[in-house]
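Next comes just one chain, in structure tokens: the form predicted alone.
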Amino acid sequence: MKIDLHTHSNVSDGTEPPAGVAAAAAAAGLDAFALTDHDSTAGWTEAASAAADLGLTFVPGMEISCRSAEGISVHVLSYLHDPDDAGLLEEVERSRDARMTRAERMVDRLAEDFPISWQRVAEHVSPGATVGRPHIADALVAAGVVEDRSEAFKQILTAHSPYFISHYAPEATAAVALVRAAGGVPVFAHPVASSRGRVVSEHTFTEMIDAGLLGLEVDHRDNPEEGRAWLRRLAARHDLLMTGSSDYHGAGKLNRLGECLTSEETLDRIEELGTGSRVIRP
């Protein structure tokens, strides 16, 4: 089986609706995919229905934006958790609310120097979607300030930019514990992606494992080869799952579906461990 366990729809910062992600997965020759929108499960029903029509296996998931005790951004993928779990819901809703306020403040700053407004940003956000920097980037592209999202993030929306504003995010170990309590399988997303910024220390990995982390996203285009080798050693030492994924965002990123894959054995193990929801097979 060809399995890709990290994709985004326009429910968060992808450019295609959940059904469109399913169609793209089928066109890419995948047998199974997970929808892992940021801090949201709103796309699960649509994606699952489209996957069934296309003969694909669907894995319900979510990507949780977190922060380590060191103050470094951390993303945790959650598979097969209960989407109605009160503890996890409260935390992701708090993060979404904080991201909305942060986005509005960033747009206010940007508007002093660029032809951008909240209304123009809103034009790039699907109903009910979690607003984030990618949507601001889309507005900057539409205004002719930059050519694409990548340029916007490198030149204007970087964490070192004067326009950048941080937002609330749960501590990574707390997020891992919440996912486990919700019956989910927590996997550390692109954990050594140094091109994205600072990478957490080995101590943070240990703390997350102690909190219940079950896997590492090893094969991801943003993890350098030497980092992947280190992750494989760490996974072997702690008996962690190892996944591979594209982190597909439609036209929002260069990442292509199926460029990194997860083994069928790993998906079977995720299915055994997850108790909050289920893998939906055709």
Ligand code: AMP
Second form
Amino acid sequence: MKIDLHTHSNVSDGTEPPAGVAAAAAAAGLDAFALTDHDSTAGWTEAASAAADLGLTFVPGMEISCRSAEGISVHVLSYLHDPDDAGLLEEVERSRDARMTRAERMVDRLAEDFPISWQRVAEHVSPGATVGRPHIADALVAAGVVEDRSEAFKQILTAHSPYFISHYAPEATAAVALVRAAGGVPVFAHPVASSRGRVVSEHTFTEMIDAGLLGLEVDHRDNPEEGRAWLRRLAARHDLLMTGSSDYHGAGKLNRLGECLTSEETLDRIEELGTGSRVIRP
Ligand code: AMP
Ligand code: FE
Ligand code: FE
Ligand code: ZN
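Pass me the form predicted together with ligand AMP as well; I've looked at the form predicted alone already.
Below, the chain from earlier opens the complete complex, with every other chain and molecule after it.
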């Protein structure tokens, strides 16, 4: 079975609607995929029904933007949590609100130097979607400032740029505990992705494991090979699940569906451990 447990639709910063992600998953020869939009589960219903039509297994998921105690950006994937759990909802809604204010403030700064406005950015955000820097990148592309999202991130939108503003995000340990309380299976996304910025200390891994972390996303294009070997040892030591996934964003990133995969045994374990919602099999 070909299983890819990390994808984004236009419910966050992917470029296709959830049904389009399902169609792309079928076209890529996948048997199962998870939709893991940033801080939102709004795409689950559409993705699940498209997956059923296509004969694919659907795994409901979400990617939660968090921060470590040292202030480093951390992403936690949650699988099979209850989408209506009040504690988790409150935190992701707070993040989503903060993302909106933050994006508007970043656009104010950018508008001093580039031909963009909040209205131009909003044209690239689907109704109700979680707003992120990729949408600002799309407006910069449309204005002819950069060629694509990657160039926008390299030159203008990185965390080191004077235009960058951070947003509220729950602490990673708190998010892990909330996912567990919501019946979900928390997996640390691209944990050693040094190309994205600073990587957390081993101490933070330990704290997240103590808080209830159940897995590590080992195979991801942004994890360097030495880092993956270290993650495999850590997973063995703490009996954690190991996943592999693409982090597909449609046309918004080079990541291709199925470029990294998760084993069937691991998906079965996730299914056993997750109690807040269900894997939908054809
Ligand atoms: P934000 O959520 O606003 O902090 O923006 C981070 C998001 O931007 C990540 O979830 C990635 O999907 C996306 N991103 C980061 N780097 C790149 C890149 N080089 N090209 C395209 N998208 C990127
Ligand atoms: Fe993203
Ligand atoms: Fe991520
Ligand atoms: Zn992602």
